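Heads up, the chain below is alone and in the form predicted on its own; it's given as structure tokens.
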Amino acid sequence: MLGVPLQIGPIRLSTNLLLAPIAGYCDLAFRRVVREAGFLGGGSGGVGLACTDLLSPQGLLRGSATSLDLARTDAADKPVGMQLYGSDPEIMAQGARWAVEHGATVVDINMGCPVDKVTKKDGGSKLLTDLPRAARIVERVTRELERCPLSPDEWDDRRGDASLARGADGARPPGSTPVPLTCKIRLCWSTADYDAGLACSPGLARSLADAGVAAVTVHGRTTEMKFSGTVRHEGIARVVEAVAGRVPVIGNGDVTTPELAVEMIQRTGCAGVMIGRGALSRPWLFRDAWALQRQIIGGGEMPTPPTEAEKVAFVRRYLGLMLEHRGEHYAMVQIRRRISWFAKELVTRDERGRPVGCRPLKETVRDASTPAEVMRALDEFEAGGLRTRPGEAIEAA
């Protein structure tokens, strides 16, 4: 429903919007920038739950530096979901325990990633072709989560602005409560199967609910589609119908504007929306999507669009957090990669309505060798430099 915060097991989120676990992009610094963007210009928030990048349970258990970096969280990054991928029920269960012991508010099992390096190891959306294995993983992980419940005080440390379910008298639950388990799936593996009405997702979602999963996210594409074509709203709607309200269904795919988030809910009946790539250049998208929902159901005004200075401030903030959390080398690698995403929202128009791009800014940042050089480039841009002249081609990337 529009404007209704999402309930996942014992946790009631502040909104019904989730930041997707975007492989290669959803690090701690970006999650914090997106959270902070919810309050830009007097906004009332936006991200109900942010998810880590995909995590290898083997890497977590071995203490791999890469896995530990991807799983890193802090007190400002709550509530947070940790998403695991793999195919061995026992290893997945131990990875889930690790996630609980290291700050997860929600544990998620990835059954939707179409990337070869994941599916070739029988993880991600390859599980859509082996439903018995998928069920065994969920059953084993659920049992493990029940063995390591959190006390009310422990929940207070990791729920952020979410609320823990209370009894009829308004009191906190007297005992310990397990961290909820969720799953992310696709419509099915084969597009031909989907077109023939043979999608596995409705039945799979029902079996996941039977096994104790607290919510299911559905990316409205098949594995074969990967990220091409258009999201199939009707496929998500079929999953919503199949679970019949037993667990909330979260829709995912092609949500790049507040209006598309509303459309996802209205066309599918889903209880929440997960947003991924649409937030890479517009971290305030969650703020606006939540505000639009609230406006539709009860009136109110939309937040003011961010100014150019505020957009540049997000770039500065991201770089600063990367330096804080990961160090200079990694921060520079990431800012060179991501300046194209951030810059998509820095294209303006001159007094004659002609587009004024920022290709020189992107090139300068990509060539920068130190954070100080990046900051100087941003200073120059704010002062009116490092922009394309009217009539010059504006690069899309």
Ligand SMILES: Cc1cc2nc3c(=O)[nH]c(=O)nc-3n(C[C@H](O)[C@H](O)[C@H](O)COP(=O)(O)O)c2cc1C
Contents of the next structure:
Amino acid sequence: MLGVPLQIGPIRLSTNLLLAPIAGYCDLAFRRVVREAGFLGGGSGGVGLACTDLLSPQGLLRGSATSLDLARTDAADKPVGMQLYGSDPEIMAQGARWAVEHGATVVDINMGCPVDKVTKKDGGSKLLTDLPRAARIVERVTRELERCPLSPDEWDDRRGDASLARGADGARPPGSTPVPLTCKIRLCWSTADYDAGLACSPGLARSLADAGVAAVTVHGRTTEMKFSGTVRHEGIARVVEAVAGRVPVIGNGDVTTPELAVEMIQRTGCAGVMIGRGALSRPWLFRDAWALQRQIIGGGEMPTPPTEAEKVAFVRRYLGLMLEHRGEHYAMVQIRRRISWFAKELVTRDERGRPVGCRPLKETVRDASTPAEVMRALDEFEAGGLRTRPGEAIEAA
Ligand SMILES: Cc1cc2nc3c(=O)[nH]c(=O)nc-3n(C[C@H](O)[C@H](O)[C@H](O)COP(=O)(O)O)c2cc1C
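Please give the other form, namely the form predicted in complex with the ligand, since only the form predicted on its own has been shown so far.
After this comes the whole thing, all chains and molecules, with the earlier chain placed first.
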């Protein structure tokens, strides 16, 4: 459904686009700048929902500093999904309650992570091989969420630009409403099973809907594929068919342009699109993917591409928010690591159309030891310096 905002349980998002969890990348500072990038150049937004990286419920319940840092959110980071991983229904339920008590708008269960550290403990995509356990977790978590519903005022504090579904008379829903639960799955564990038409995801999605989830996100790869090979749109389409509109299905995988978001929706029939890696260098992708959908269904202008000054301002803002939320050490580690992603979009052309890269900028930021040095490098770049001379290799760094 092109251009139609996504409804997840009681909340209607502002768009049908979601920022994916990407462990080590989608922290509070990044989620905030990606949300803000929707409004660049007069854009009308783009991120309907952003999700935390996967969180260990045990870590949250013990109060481990790492887990608490990963779960950090604030008033500008709404609506937000908090993603839990694990395999014990009781601990997942307690983790879900913790998430509700700490600002989650949606609770998500990770059933797609292929990383050994997670699957060896029966969590993540290992749940694709134990469907009864997956359903038990969802039933137990749903029950817990029903025990800690939010009042209309609490909803107002955490819905951001989403709206809470209204009663038939248009009034706010009476009483309290639980936070909805979603699951993020893959097509199945084994690629051979998938190729033989034995993917578990259509049946799993149906049983998750029976057990109480409000939406299912499907990454169109098997666990064995990890992140390689191309995303199988037909596998996502089968999940859409299987749930037959009972809950919305969100398609995920390899969406790096607005056109690919449209293709994901048209080829699979999904109700929403989750975008991960594409946002790491182009945070304004959500703005453009939403504008393109609206243009297709109703006409209207596409937003102008961000200027170089806006892109540099984005890097500064990201650094500033990391300093605010996590302090200098964290901010410096992240900016040195992330500058190559942002730099991909800072390649320009000279007057003869030759690409002008920014390898010297990347090197200077990677060598920087203080935020002030990073800011000075960005000043110099904006003044025309720290660029690759025409003819030099631009991608080698
Ligand atoms: C480095 C990395 C970390 C990820 N961490 C998570 C995670 O914490 N939780 C999750 O559900 N998916 C995680 N994913 C998967 C993404 O959310 C997404 O499903 C996948 O990258 C495909 O979407 P994309 O092509 O838009 O990036 C991760 C992916 C990558 C590459």
